[in-house]
Amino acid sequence: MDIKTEQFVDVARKELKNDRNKQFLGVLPYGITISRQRSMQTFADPEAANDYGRAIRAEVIARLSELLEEFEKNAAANGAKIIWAETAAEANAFVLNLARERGVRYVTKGKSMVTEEMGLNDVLQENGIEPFETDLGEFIAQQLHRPPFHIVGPALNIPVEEISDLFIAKADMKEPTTDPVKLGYAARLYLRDKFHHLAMGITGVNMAVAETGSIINVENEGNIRLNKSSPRIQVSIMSLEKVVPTMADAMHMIRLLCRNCTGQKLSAYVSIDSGPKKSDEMDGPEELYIIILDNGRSKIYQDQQTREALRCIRCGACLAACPVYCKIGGYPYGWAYSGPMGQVLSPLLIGLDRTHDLFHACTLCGACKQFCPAGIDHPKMFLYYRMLEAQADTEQKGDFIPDKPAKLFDLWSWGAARAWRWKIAVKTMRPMMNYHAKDGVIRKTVAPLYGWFRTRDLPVMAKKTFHDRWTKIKKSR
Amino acid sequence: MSQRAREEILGKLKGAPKAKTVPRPYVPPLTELSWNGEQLIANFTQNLTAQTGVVHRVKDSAEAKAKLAEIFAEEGLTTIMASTDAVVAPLDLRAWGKEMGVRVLTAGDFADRDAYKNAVFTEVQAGVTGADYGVAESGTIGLIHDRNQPRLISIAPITHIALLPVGRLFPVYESVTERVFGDKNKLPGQFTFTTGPSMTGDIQGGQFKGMHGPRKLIVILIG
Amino acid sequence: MKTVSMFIPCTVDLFLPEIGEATYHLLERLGVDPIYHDEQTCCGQPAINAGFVKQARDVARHFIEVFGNDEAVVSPSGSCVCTVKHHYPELFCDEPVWFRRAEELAPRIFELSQYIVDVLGVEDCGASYPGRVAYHESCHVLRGLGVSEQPKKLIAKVKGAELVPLKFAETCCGFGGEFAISYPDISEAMVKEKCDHYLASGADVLLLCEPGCLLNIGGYLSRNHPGKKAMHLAQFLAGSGTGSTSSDGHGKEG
């Protein structure tokens, strides 16, 4: 997937002006939120549920390699390979390579967001094997070419008039619709071809259980399951994080995913696979390849605060609770995770500086940290983000060095660090922020603050500061 | 590769500085663990019901047949694919099909997978399978895929008739995942929790059941 | 006589010095003996905010320094409350010295209708308004500092006041200090979500703790809605006694 990170300021304009998004962006996030609260309240103390969740992803943090060694143990006892990649280029050769020797045509993929940051589409039909995507939404967002809208529902903005068209032209849709069901119908018809005829499965992985051995995954379509028991292959692609350390704890962990996720108690398919087939079985794998992939996480894992950003399960709930997500929808953060969660995931993952806008573009009002159920606290991030960029953290790939605001801070944390020096600057700064007041009111000003006053007005910079003003309070006490 | 990158990787996460580890904080019990008998029952129909899955319920495998035939009558089944758990087996659908006039197929009728495959995926109008368990607390059923209880059959066909012996019913997951996975050595290939029907709600939000799998899906539960 | 510092934080001294006055009034009406430490100036927020930690830490001592002795510091504004109990704390993380002075000034600041309700333990401050109020909680003031029950309890007693349901009143208004200057096309929409909002409640003065919010909102109006009014709390509660509190809750030059 091309990263598109960096034209963030102009597809958020883009998108501002779209007016199906904003009666959609008006209506989804709220009936998200809705349910997800309704759905939490089957626990005797919801906040105590969440925290149990924060806390088992804390612990899975903090004792990641020992359970990943755990996992890998009982997994491949269990009959599966594990496949360690560091980076997404090794994964995306493993895939390759595997579908070469076993002359794989095609492979079908379950919704997977490792698989987007991993671009592993773009290399499988680079080199002749077409992947399909057999999430409906994802299934539409890979024909259009565009980056998900929304983690949960990909392709939900998109006009059932253009799918309509999409389907005709790419998935032997033979007469124009406008209704979803029909469309979803058609790929099914489609798809469902696809898993028959299916050599090679690929799915990401939502939780991976050190206790067993065994992998998970949630959905409610029915896809992941069809990619895991048609074909003789089956490639399972998680990131590191994507352990916890028992069937319980994953338990828990899901009540939590699917209630945040799209406020259902369950999704309709939660399916555990440890090791492939029994060789008595029909279906079902008879090989089972779990890729482990790093990608820049074992050096995320380096820093105590930067490391937080692993304990993600990618539910989403960040995403309906943003303010600014729920302005502008998924395709300003430009790649494979939007909203909150790719504000917080992509900087780290691809660099700071290539992601500027992702952590600035934040208010930092704390509502996706409240919601979150894996607890991170996300402006805590931005604001550690922010500190690597100023120092310019070549670390953190933040080439970026914002020389300006660096002298800018300078000069004002000296005026402020002294009363009288800030009363001088104070003075000095008045005449040039009044200067085109008028009736106690800023309308327009110079260049630097130009985006304030395209709609709002200021207050004039008081004659008579409260610094002013207290003298003669004093006075008359 | 492999066992470069896994050494490489775990040995940064190794060198990386260490975190305390906290104490998990205490969480009241789920408040389904109180139910028991018929309210197990209420809660799982009610649960299931909600996502439009059907459930009825009969008092032994002689009206689960009735039943059965009912159904097969309502939705016009001819050929349908069933596993042989525990549960169908003893029912020996062949007969009965015979009787009622439906084929009844089983995944040990066909020579290899790719016959199987084609038999699931195309000719067959539903599956029909037992459950190993069902759980309350959100109107699921949990299978264990064996051989015989193949994994396409319910969730290929376009309709999954799954038949649960209220015995097996339990309030939570962990009531179910301690007995599946309780034992390391005895791990099942692929356990699957089923919640209603195939859906999706992709396309504007609007729900439409029947996506990739099921589009119906109908428990009869057993005593 | 209890005495309280007051830190009167940057936006109100420069922009809204009125919200000051308000304070000041409010809670001397209260029988508190308010203090105003003249060599205060801004609490490093923004310096924060940007990532700019050094030059923060610089703010912050001076902070420190001027606060540091009181037994309790009151402020107009939810944010600058939040820099000193939570941010402060964290800028120090590798300075024993000055992290020990962070820790203890921590629950010794509050924000102004934290400290009536929950320290004066007063609720009823003896004002009066006409009409229908309608309250915006603002996010480092509800989430920040988990106060929202207060302001409302305040409101509640002002005699002759009906505080109407504002939809989405936790939601953001959109400003996040440099957001609203460098991303002005969102910040736009959610200040704009925010104020019709306002319109649609009925009230007629929308009430805040915060001054941030109060330039974004107040300054949306001022544009676009002139009749319409956004308020500080401290002057709401404060105008009836001392009518010291501007039409437009904008300052006017004084």
Partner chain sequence: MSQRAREEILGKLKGAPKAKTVPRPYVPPLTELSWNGEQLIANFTQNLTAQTGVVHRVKDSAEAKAKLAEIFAEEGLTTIMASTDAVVAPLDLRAWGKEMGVRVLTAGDFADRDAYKNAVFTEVQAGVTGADYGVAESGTIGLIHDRNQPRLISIAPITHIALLPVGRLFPVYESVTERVFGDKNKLPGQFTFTTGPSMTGDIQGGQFKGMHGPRKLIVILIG
Contents of the next structure:
Amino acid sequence: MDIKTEQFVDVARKELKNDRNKQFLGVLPYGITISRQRSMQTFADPEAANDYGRAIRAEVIARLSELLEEFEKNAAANGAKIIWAETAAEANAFVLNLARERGVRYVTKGKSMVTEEMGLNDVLQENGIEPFETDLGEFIAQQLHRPPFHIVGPALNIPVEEISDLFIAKADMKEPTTDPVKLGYAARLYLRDKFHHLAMGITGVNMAVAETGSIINVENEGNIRLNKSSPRIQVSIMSLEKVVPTMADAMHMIRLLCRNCTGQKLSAYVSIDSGPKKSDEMDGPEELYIIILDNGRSKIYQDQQTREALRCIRCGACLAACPVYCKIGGYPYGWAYSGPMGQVLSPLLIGLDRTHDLFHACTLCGACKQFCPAGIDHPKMFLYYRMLEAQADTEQKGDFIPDKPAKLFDLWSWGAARAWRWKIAVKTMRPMMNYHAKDGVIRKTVAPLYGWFRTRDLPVMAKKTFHDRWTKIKKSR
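Take the protein just shown as the form predicted in complex with the partner chain and give its structure as the form predicted alone.
Only a single chain is listed, so you will not see partners or other molecules.
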């Protein structure tokens, strides 16, 4: 599994120079936000609808273990086989071993962020089983070996000309085209062929209903429904927080999910599965395996503060609201989850030390919190991570404030206490500060002083202060 969260700053700098993505990101968030707001207005009381959704997610967190046990009991009664996986490695091993036992040569996959988190595609491919993403955006991202640019549209930013070249090379398209209908048809022909002799389909789970033991998926392309109805074996993978208490709760959360994802009242397809197909049914799998993945979530749940991250329903509303994501896009986040959602989840799943720049790359404006239908307080989470990081530094170094910054602040205080000291300091520091200036900003000179400057560029200091210029003007009058 290729995790590149440590490269956040470098990739972000690169993306800030990507003119095409900058233009795209300048338009995309507004379109998504407008669609979301219009669809939310179709509720009789939009705020009450949000409050109900947040209350559902709060109940899930409060009763998580109880709901999971209820779901397991009812899903098993429906004929599904429940597999508990403590780690991503365990879940991957189960899928791989099942495929080997049944002689599966390839699998098809519906769009699933949890399988991205697990690195399932890499594990299968390394062991001779070809995984085919059947969501169009995921298929494009997979073939280009790129992470998702956006949770809803993984390949939204890819130029149509590049997609055309890709489909000629990979999907047997005969001639180049930029016509979206022709491109979609070429992908359809290529991917539909994979379903004809399919032995195993793999999907994620948008919601798992404790009351009925059912799993629910929402989509707009129909590929998840084909992944569920075509093969003999269906493997559905869910992270443990996807459970909801009742079918009524699930229906309300679907209404919120679709409106916040794509601005639709309801997605084109909603699939509800309660076990494998019955003897009198034509479509559906003969075997249904539901993998409930922990992958560190039990540890997250133990902390009253961090368990709030498990409210997330992966709608992506926070991405369009985030001023940082809207400048750099999804690639700098370096993993499956991007935007504020990724900044909340990734540090808990792979460690604060590997995601330092993610939870520091926040203006704390609170727009993500305002838009979140699940009720996550993202800024509060980021501040908590920063506190945990500071505590870890304290335990290692013995001082809450490292030596260099402490001395720097002492010097700053001494200099600012007298006007004449400040003037001398500014005149002395200006040439040194500007010595390594490039493109109108100071970068390398101050970086060693304190980590805060490592990801922040300072403007070049003026040759003369305002006070000097004003004094000169007064004398000339």
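Just so we're on the same page, rigid core means the largest C-alpha set that superposes within 1.5 Å between forms. Numbering follows the first chain given and starts at 1. The structure displayed is predicted, hence computed values, not measured ones.
After superposing the rigid core, the C-alpha of residue 468 moves by 2 Å or more between these two forms.
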